[in-house]
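Just one chain is shown here, as structure tokens, and it is the form predicted alone.
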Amino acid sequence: MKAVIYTKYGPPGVLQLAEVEKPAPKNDEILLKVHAAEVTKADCEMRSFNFQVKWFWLPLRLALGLFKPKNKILGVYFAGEVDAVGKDVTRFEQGEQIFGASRLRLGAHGEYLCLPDSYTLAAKPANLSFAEAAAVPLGGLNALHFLRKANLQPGEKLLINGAGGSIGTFGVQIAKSMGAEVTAVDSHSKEELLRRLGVDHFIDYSKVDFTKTGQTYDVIFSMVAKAPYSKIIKVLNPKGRYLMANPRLSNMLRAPLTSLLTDKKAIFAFAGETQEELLALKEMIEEGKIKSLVDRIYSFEQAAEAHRRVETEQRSGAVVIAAQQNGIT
């Protein structure tokens, strides 16, 4: 089968298209024909071994490969079709269209992928293409996880820092469906997109520091690792919640003290990406409460270009990769 592989860490140019062995499902696994998969910031960080949160360096180096990558095929979030099932599989049948996450198995940037049927997988939303469905799990699962952790209530004021990314755009939509008043913080190039998604207020971070506007919020949801912790805590209302999707180690250490010594909470619990959450997203999509956003679709041959697109932070929605572009949109 064809797959985008990398055999050493480095810039996008280390990616190459290769023929690799097609996997065969074990008794409890399904074999998926991958129609589309998202290219994420995490894929780029693993490829380059350059992570925003530096304290992850040693454990990740040991897990991913000390001198070269152990798993040569990147990709976690995908949509595809069940090609075959192991004899013990009961959840899925051959021919079903599904979407989901491969967790640390990775491998979604290949034509075929084997996963246990216990993984976070569900029938593809009927109103989405494969490309649109592949763009859902990363942003949707993380946004839903954190907003549930915040126990967001109708009428509450929510600020999303880094609102134009995969998690942020789903966060905007889910928060609006919950009845929140949403302020989005991002670059000017993302304003039009975020306005279309329904944000009530927009702040261009290159011109305005949201911690100095005099506005306060019930919930602040941040994807920005370098966000100023103390300043953010100060602009939370009483009983406010600070959600950190990309925390630095120092902020993780400060969070329990904030929750213990003040009436505010700082939360960094990582998303479990559960089956129930994926099904909840599917229902919201099919009911028209939220939608998937695809920026561009690239072929396997254009994998390096797709990675560069993600790294520029200029995308408006998810960047998707596919073995064959025809028929997935």
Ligand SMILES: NC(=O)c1ccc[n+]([C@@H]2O[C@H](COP(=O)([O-])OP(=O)(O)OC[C@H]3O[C@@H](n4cnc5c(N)ncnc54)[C@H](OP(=O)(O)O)[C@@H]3O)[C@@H](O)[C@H]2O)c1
Contents of the next structure:
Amino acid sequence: MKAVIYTKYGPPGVLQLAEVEKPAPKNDEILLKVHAAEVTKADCEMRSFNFQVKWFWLPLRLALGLFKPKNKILGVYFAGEVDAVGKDVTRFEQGEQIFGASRLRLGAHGEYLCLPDSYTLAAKPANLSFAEAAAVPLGGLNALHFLRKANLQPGEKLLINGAGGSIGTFGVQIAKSMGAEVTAVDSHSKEELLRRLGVDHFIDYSKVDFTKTGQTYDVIFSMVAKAPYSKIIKVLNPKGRYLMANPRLSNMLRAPLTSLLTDKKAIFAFAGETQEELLALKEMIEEGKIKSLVDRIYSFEQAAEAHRRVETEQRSGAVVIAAQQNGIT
Ligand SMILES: NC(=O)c1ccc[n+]([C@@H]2O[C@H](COP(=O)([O-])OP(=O)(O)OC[C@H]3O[C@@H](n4cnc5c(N)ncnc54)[C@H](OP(=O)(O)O)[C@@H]3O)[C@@H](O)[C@H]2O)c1
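After the form predicted alone, can we look at the form predicted together with the named molecule?
Every chain and every other molecule in the complex is listed next, the one we just looked at coming first.
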């Protein structure tokens, strides 16, 4: 089968299109033909081994490969079709169209992928193409997880810092469907998209520091590792919650003290990306409450370009990669 592989850490140019062995499903696994997969910030971080949050360098290096990557095929979030099933698989049948996440197995940037049927997998939303479905799990699962942790209530004021990215765009839509008043913070180029998604207020981070406008919020959800912790806690209302998707170690250490010593909460988490959350997203999509946003679809041959776009360019929605750019995606 064809796959986009990397055999050393480095810039997008280390990616190559290669012919690799097609995996065979074990008894409890499905063999999935991947029609589309998202290229994420995390894929770029793993490829370059350059993570925004530096404190887990060693454990990550041990997990991903000390001298070179252990798993040559990146990609976690996908949509595709069940090609074959192991004898103990009961949840899925050959030919079913599904979407989901391969967790630490990665491998979604190849034509085929084997996964246990207990993984976070669900029938593809009927109203989405494969590319649109592949663009859902990262942003959707993470946004839903954090907003549930905040116990966001109708009418509450929520600010999303980094609202125009994969997690933020789903965060905006889910929060609006929960009845919150949403302020989006991102670069000017994302304003039109974010207004279309229904944000009530927009702040361009290159011009305005949202911690200095005099406005206060019930919940602040930040994707930005360098967001200023103390200033953010100050602009939270009493009983306010600060959600950190990308916390620095120092902020993870301060969070329990904030929660213990003040009437505010600072929350960090690694989203579990559960089956229940994926099904909840599928329902919201099929009910028209949230949309999937695809920026561009790239072929396997264009993988390096796709990584460059995710890493350095302003995009509107998810960057998707597909083995073949044909009608199926
Ligand atoms: N905790 C978890 O379980 C978990 C799970 C998945 C991901 N994450 C982490 O969460 C982070 C966000 O993920 P994502 O996929 O949504 O990333 P993304 O798609 O790159 O989105 C980040 C957004 O933040 C904007 N931004 C950059 N600097 C900013 C600033 N100073 N102020 C406000 N906005 C700014 C970016 O805009 P520009 O175009 O200006 O750069 C972009 O629109 C990643 O670092 C990822 O590693 C955490």
